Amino acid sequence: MSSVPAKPADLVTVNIDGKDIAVPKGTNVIEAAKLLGIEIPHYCYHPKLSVVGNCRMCLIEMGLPAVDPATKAPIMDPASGKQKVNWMPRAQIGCATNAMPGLHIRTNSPMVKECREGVTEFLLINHPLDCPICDQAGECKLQEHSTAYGRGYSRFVENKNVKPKRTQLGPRVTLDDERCILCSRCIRFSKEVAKDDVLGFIDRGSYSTLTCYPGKKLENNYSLNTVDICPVGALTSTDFRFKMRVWFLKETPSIDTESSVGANTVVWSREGVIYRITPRQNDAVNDTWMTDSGRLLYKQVRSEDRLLVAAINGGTSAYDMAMKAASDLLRASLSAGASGEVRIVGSGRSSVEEQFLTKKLAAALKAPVALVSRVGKGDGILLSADRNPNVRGALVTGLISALPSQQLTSLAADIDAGKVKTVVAINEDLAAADLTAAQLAKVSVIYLGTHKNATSAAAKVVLPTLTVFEKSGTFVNQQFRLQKFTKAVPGPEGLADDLVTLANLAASAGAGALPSDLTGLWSTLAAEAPVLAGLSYAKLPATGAVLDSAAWAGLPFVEGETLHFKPAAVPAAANA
């Protein structure tokens, strides 16, 4: 859906409000004016949907140069020495109009404005002027653009066309019908983006109405999309509507860790509470969409089975306790000497730099590595068939050299063997790799986790760690390209940040002191990461840096097509 950049040669100059300005051909007026900073409002055009031209809002004043109809010769103004403009008599629109050579607008002139204010009027004749309780509050077009562009007071004195409210249009999304102004947006965004037409209009004039389909609802992974782009507060989110005014929110960058796309997403907090996720524009990766499914993902942060508190032989500890006993526990398989005595089940979820020391500590204990693969269904927009997030981390820094398989089939059988006396297990339910209650009671685990399951359940020391919400760090994506997140919320309180629990363990193995903090971190990561080098947390684009990913160009990658993201080969497995 992005445009590709216009070589120099498609560059054409168009004059708005009298200032020059060379654009890409093709540029509409919307977009061009844009780069002078100059706003031309509207309502129904999205840079990232087809253009309709219904909304009438962007109206403005075009015109050409003009030349002799028979010599075509330029008609020159005595009066400025400069080409004559032949204005058109009428009011055109600016999201259907494109950049040519030559091309003269007019955003502020007297009929632009009678426009606007006509446009307002006309929006709002059956639209019910309850900004103080309306939920989109603070993210409305149409309270914006009145106060800004509208004539301040309406001569219609009729009564209003009271149209429904709450009404249900899937699961997700709520609809206040008497706001909406048929722009259309969700319209085509769930027929152009998320292939599911399921929403149109029906009647006529002021009783014309968006519905779903007779038998159909909008129920797809993106419904929550069409609220994002409601640009008048008819289309609320079911779960946040009238939860908290988003004046009040603090926003933190972060990626969606649902699957290997890395949706860029915005994340809603205020005072430690999470309400809700966003996408965040990054064109080349999820333009400005994301999943329904990554939204709901802050649930897991409250969510009953939390692991709050560190445990020593299923009992409740103090964190430094559990730190000690599993550091003890790593000590002793390194006493005993045996090369194999620890194994490692490292996390396709956990960060760049999380990874990294977790290569640190096998390093130090001379464990082997393994990883789970966690594979669904992709649907070819912006859910991936690898459901890890950060397989690619792990091979940029070395945790693993082969993709995952989704059974843990060596270690079982090597615990079989009794080869195995410790296993460090971090965010990974070895219990859902195919291990058995009585494989996991012949070894001491050790668990560092977010969650409740069976591996916590049979650990003798478990960590708990923190959500992504609650810590900062990067991930590698699909298309190897390294995206930061950010802290949006503390974590449970007498928690340690993941870095610092894994820092620890590593030096109890003799791996010595390691960085704990990202800063540091990133020191070593650039210089022992060939991929890495002269990258850092700090200084990385907010929409993430490409790495050279040519070593890893022959590995069997699981992700079909999504949407940008086309693999060089896509495996049939990926595609079934």
Contents of the next structure:
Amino acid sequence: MSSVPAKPADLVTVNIDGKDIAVPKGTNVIEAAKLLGIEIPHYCYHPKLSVVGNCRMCLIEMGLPAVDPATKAPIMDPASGKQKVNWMPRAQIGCATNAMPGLHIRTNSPMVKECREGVTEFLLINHPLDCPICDQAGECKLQEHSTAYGRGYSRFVENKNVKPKRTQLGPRVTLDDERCILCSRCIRFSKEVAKDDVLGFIDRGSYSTLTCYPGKKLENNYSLNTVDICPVGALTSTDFRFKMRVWFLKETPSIDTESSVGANTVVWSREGVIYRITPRQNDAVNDTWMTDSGRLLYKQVRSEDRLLVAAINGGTSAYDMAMKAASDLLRASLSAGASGEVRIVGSGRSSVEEQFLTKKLAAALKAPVALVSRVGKGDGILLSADRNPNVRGALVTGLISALPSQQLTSLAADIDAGKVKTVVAINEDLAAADLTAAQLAKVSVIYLGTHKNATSAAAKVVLPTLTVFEKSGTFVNQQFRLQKFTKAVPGPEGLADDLVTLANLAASAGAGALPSDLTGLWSTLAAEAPVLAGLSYAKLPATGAVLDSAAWAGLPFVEGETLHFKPAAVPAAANA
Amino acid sequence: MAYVVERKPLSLSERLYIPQVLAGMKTTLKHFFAPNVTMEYPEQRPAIPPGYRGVPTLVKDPHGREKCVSCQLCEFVCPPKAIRITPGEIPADAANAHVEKGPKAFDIDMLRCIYCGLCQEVCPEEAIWLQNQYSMSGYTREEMVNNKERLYELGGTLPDQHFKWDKKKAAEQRGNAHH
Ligand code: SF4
Ligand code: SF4
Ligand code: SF4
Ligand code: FES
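Got the form predicted on its own; could you also share the form predicted in complex with the partner chain?
Below: every chain and molecule of the assembly, starting with the one above.
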């Protein structure tokens, strides 16, 4: 709101608790107060959802300057010499009040205070104080507001309602009916953002209950966002439920790697273990939402098939030995003379910095580079058709100049023709890109990757790499927005950072000493990639920076429309 | 929004500090003139005054129910990080399913514990108590870590009168429930 430079004509001055503030016309009073550092407590209001006004926590006093009904002349207060304010005799809800010229708001009057105490007491009539058990403790609005605005004791003597405690609304969301305060945020989210109208209230009064429509389930790929926005602990994530209290968890800003949307995320970890992933607000990319599937990605860190030790010819080895074996392979291919002996299969899942080093490696080896594209169905919200998070990074760094295809056809043909001796595969399963076992057996494969697959099994040298949660770097999303992710947990013992591995490989191929840290790399990157000039990892804002994409405007990108992205021209094949 | 916790200003007698010093001197002098006692430890053991802060233990309620709900507040507050809890869900078909949550594992490292009593102070369920046991010894570091089983063995049962979870179950059975 404040970031949009409004024309002065659009600004209106409102008075909140005696302080004047100029805000764009129509600004929500809760947001306007926030700009002044004044909190108007609220439950049902959410800046990204429609306003319904059903919790009544945001009650305020409201007044407008008095004018003479006949002459429209301002009525002055003789005592203060200022224009009189006509205060409404009853409290109003702040969330449904928008800024208009001369609006006066009181958020701290005795009447407002009493209203808040009343609403809080009312909410707590049937709501249990389950804080020691409830997963929401630590980020619960009811807990905070009850402390800050509640009466502190209850005058209620009847028995509390006991509603069902563990209702499964869907495969990933558990509902505790007793705690629901009927704010309808989850209902509005499902209808307005996820476009899957599955939730509603049934019954009346204190029997009112949240439920799915008959025969439906809350199972869309955005269901866990309802858990994030539920202001109390009614909706909880079945995966995260009772696993860890949030106040122990360290928050690390990261990027969702599921698709080229690049949703901004927070990775929550404790002592090197990741417990959950939640969205991070970026109004230009993902608002405050993300997919359920993206939240599960942390499981790959400790999955069974993770590569934890380096290997040479199938036998485990120390990292240094494997590094040396890989260097020897590369040097042998180089000394053999003929160019085209080595091929590199890069990755659209590598970070910009890794792709830059891959390019250096390829240049030193004079090796052609291929990438594998991964295309799925876009859902029009926050999952795009391109399932590689960083194909544009490869374009920006100059690793590739055309869009990758789904199969490595030319590599396969060259192997068959006996033109290739060594293949460096970076986080890409060659078998999944249609290379046969026989073809893999004909060449020496150096595999850099995080998980076991057919390629790692067939590889001469395996150098395990880190997942996105264990390293730092940047991705370029479908909007050509350069966004950074930060290391949340340490990688497995004994493994080097991917940048170090790549820099070492490039050095052994004769590329000279390359920086293997982000600061050093970025000074080289900014100098060599024209669109990255002037940028650096350290100075990149949390919401990213949009790059000049003019050079690639003609490429037939596969993405269709998503939440904050409209493709230049929708290609026929996408989102069919 | 952040909440500010106000510190109480010192009272006049505290600010003057002489009365406080005198109060301390009084205690010192009392011991100064008290008769000397030498105790033949460990055959003879001192009488433990009420409110003594010995080894932290876990207790059960008079119905033998585990009181801890693994809220991890004690783990959070413990200054030397002596407590380690793995929370877990109580299965929906268990007799005490209405409690929802209990500790899967609960360890207190007595090589770290400083007997400050903050865990007892913070526990919302009155499940952890520092009791009379004060002499812990062992030959290995592992022996000095009390696991859940040992903590309950040391803690036993305390006569509390809240029966919070019984009330909850009764309410559920009374059927003042939604239909
Ligand atoms: S479950 Fe949560 S978000 Fe949904 S209506 Fe109840 S309190 Fe609101
Ligand atoms: S007594 Fe203090 S140090 Fe010992 S476990 Fe409790 S909180 Fe930790
Ligand atoms: S504070 Fe009490 S209820 Fe919470 S984990 Fe510790 S012992 Fe259990
Ligand atoms: S926030 Fe205004 S009524 Fe709920």
